[in-house]
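Here you get one chain, nothing else, as structure tokens; it is the form predicted alone.
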Amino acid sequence: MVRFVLRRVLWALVTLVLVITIAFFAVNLLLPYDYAVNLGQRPRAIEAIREQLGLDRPLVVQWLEYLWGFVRGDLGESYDGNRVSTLVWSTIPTTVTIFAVGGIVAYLLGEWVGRVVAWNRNRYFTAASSTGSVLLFTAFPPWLVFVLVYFGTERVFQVRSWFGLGPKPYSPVPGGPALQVVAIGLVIAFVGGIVLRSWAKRHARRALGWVALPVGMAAFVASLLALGVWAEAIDLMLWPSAVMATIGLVLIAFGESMLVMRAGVSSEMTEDYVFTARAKALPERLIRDRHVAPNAVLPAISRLITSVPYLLSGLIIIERELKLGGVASLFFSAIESGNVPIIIGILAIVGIIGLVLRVVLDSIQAVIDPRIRIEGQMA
């Protein structure tokens, strides 16, 4: 198993270098303007700015210098003098929190609905779920944001009033230590709840499986109370822009997860072990959840992880429309000004996230299905 994971990590590092190289040359060659043109109006001034920023050097030299800095954990310095890592870190907690929470909720809903729809074989329910999933999966993010804001704003304000909070405009989420605590805490609560849920299902602890996620959220709430940031955390979690962005991501990601899970369950239902289990008079729910679902869940997890770049691009558009102030604002402002180091830095971080998730996916698949690990060692 260790050898299998090391092979995947090595290939991920090679792929990461290729991704950064392609991003570097693509941005520098395809961007129709540069930062110096925005600052200087005369040719001499533009050349002086380019020389000061190091843009007059050969592109290969710039690439080697950037790659060497990246290997040392340095994303470089933006053209306005700020560290790229500092700029990205100041905006990424909001984006990561929304993406993690929205993606996990979408997967859990899609996995459950797809399992139930496929098993019941109700043609009306199947047709309705298919139509709704396709519409959500192919929804145009700006249109989806408009619908959510139009119909959901009053509901968000009403929920905020339950906690003694007033209405807030659609604006960036305030940064600070509280936001980082909320971001890290929510991710740990959801991931821990899913791990505990999987363990409970594997060991036939049905009651524990049902309360796994609530237990994770209860631990998160207890940690907020212990740290004394409960009031500020609730305000951040119910920030209108963040709530709408999370709902939008859930709607976009839910459709694909549901369709893939439904297809997997439908395919497994014709296998011999299902007929054998029914011949032994096992309950239908036990056959579905203990035997069929574990074999059908791998394609759903794989598709969710491989679609991370698409979901991130959709989230960036949603953030832009809601004025959330996350990575989207930094990314688009860098494009508008031609600030290449920021653009490449964000693309590199997205690549790292995607590759890390891919290694995690390969490891999960190898644990669930030993044939993958054995074939990987023989290759």
The other form holds:
Amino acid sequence: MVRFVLRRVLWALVTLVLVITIAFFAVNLLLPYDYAVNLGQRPRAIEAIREQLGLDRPLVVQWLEYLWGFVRGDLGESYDGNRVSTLVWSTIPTTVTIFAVGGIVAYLLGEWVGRVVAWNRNRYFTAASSTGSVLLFTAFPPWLVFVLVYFGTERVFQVRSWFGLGPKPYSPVPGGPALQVVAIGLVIAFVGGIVLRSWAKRHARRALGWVALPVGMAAFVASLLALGVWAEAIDLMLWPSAVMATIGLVLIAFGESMLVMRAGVSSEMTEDYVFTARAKALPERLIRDRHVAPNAVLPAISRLITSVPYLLSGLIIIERELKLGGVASLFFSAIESGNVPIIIGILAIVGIIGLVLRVVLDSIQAVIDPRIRIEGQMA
Amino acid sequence: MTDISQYEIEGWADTRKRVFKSKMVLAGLVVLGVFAVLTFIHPVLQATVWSGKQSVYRPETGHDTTISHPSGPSIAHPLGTDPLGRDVLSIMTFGLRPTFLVAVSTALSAGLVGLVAGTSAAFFKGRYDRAMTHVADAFVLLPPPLIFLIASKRGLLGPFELGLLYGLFFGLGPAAIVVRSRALSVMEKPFIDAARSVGGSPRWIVTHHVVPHVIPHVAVIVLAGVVGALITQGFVEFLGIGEYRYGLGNLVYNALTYQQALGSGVAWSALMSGALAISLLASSFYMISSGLREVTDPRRSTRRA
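Output block for the form predicted in complex with the partner chain, input the form predicted alone:
Next comes the full complex, this chain leading.
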């Protein structure tokens, strides 16, 4: 088992180097000169800027230097003299929190709805729900944001007023210790809740399964109160742009996760063990949730993991439209000014997020399913 | 293709029958067909229905002075007008062209790249295969939409080239992985051994036995990839950072911007036509893809009988 995980991590490191290499060359070839051209108009001024930034050296040398920096955990320096890692770290918590919370909510919703829809035999219900989720998955983000803001702003203000908070325009979420507490706390509450829930299901403790998520959230609220950051934290969580971005991501990701789960369940439905379970006169719900769903979940999750980079780029578009701050503000301003190191840094971070998720998922799968472990050793 | 089809267990005729049985595929094809007609209808409309008042219906500068803007659907303007008084149907049909171009070029390059990379990895095996798998794993982690956004910034690349680039990234990533695993399972089939034992050359085996079996899976993954390319193209037009053309993204942008600037009501008809055209066109590809996936999934099709 340990060997399997070690192999996986080693594989991930090689992949990471490849990701950075591809990102480095792609961005440098797609946006050559731009930064210097934006700053200096005369050819000699451009040349001087390039020389100063070290851009006149061969690309391969620059690449080796970048890789060496990366190995030491350094994402380099942006063209205007800031550390890229500082810039990225100041914006990434917002994006990652929203991605984690929105992704988990969308996954839970999608898993449940997909299961129900696959089991339902009503043709119209199936057609309507699949059309709806395809349209959600392919929704045009700026339009989605507009519709959410147009119809939802009043509701958000209403919810804010319940907690004694006033209305607020759409603006960047401020960073700081409160945000980090909220980010870590929310993710732990959700992940812990899900792990507890699946454990409870496996051991047939229905009651525990139902209360797992509420208990996680209650623990989260209690720890906020204990740390004394409650007021700040609730303001951050009900920040209009953050709320809207989360809802937007949930809507887009829900479509995909529901369709994947539905396809998974309906391909399992014709298996022999379902026939056996029916022959034993087990209730349909039990067959669906205890026999079919666990078999359908793993392939569905590994298909969803591959769409993580795609969903992340969707979130970046949404963030920009909502003026959320986050990675989007950094990404688009870097594109605008041709600040190549920042763009590469963001692509690298997106790659690392996807990679960590895959390694974790592979390890979990290997724990659950011994076949994967053995295959992995043989390969 | 004609003379080998009789030796195949499931011929093209059988596949076609199963494909058209799938409602997802049919619905997707119908939507795609409607949009294909709309894409090519603009010059026809200009020459016939709008021939009398071409200046009113011009997509860039048209303006109808007889009514106030933005307006909802009417007989003269079936999809209404945008805040600047231009006919939405005219802009939409005109703006579908770059979107369609992106779809075609993405599908072409992703399909070709994915097919070559995936099949060759499965066929040559060994060190080459391992290297290809690593490269594909790396490309999966680089979102093509972000690359597309970066590339469009300079405004030098048109929709066709951007689609090719998106297809390259998508083809070397997800498409290559799917194609490789399918090709590997085809290579295990007895008919490959049979072909080898009667002296089939590697080239013959790949082109006549492996590729025909892999093509449906290429179609599934490539059509799913087109979805992202279409939405990103819409966003590039929305931002106005690409090569400047009238596109569906501009339609949405103008509807939102001038509504704020001119203080008029929300131009719902312009907003909805632009956004829904992008989203429906993308979903037609998605529907064809997931319908095809169900048809080509061996586990489902054999058990359904």
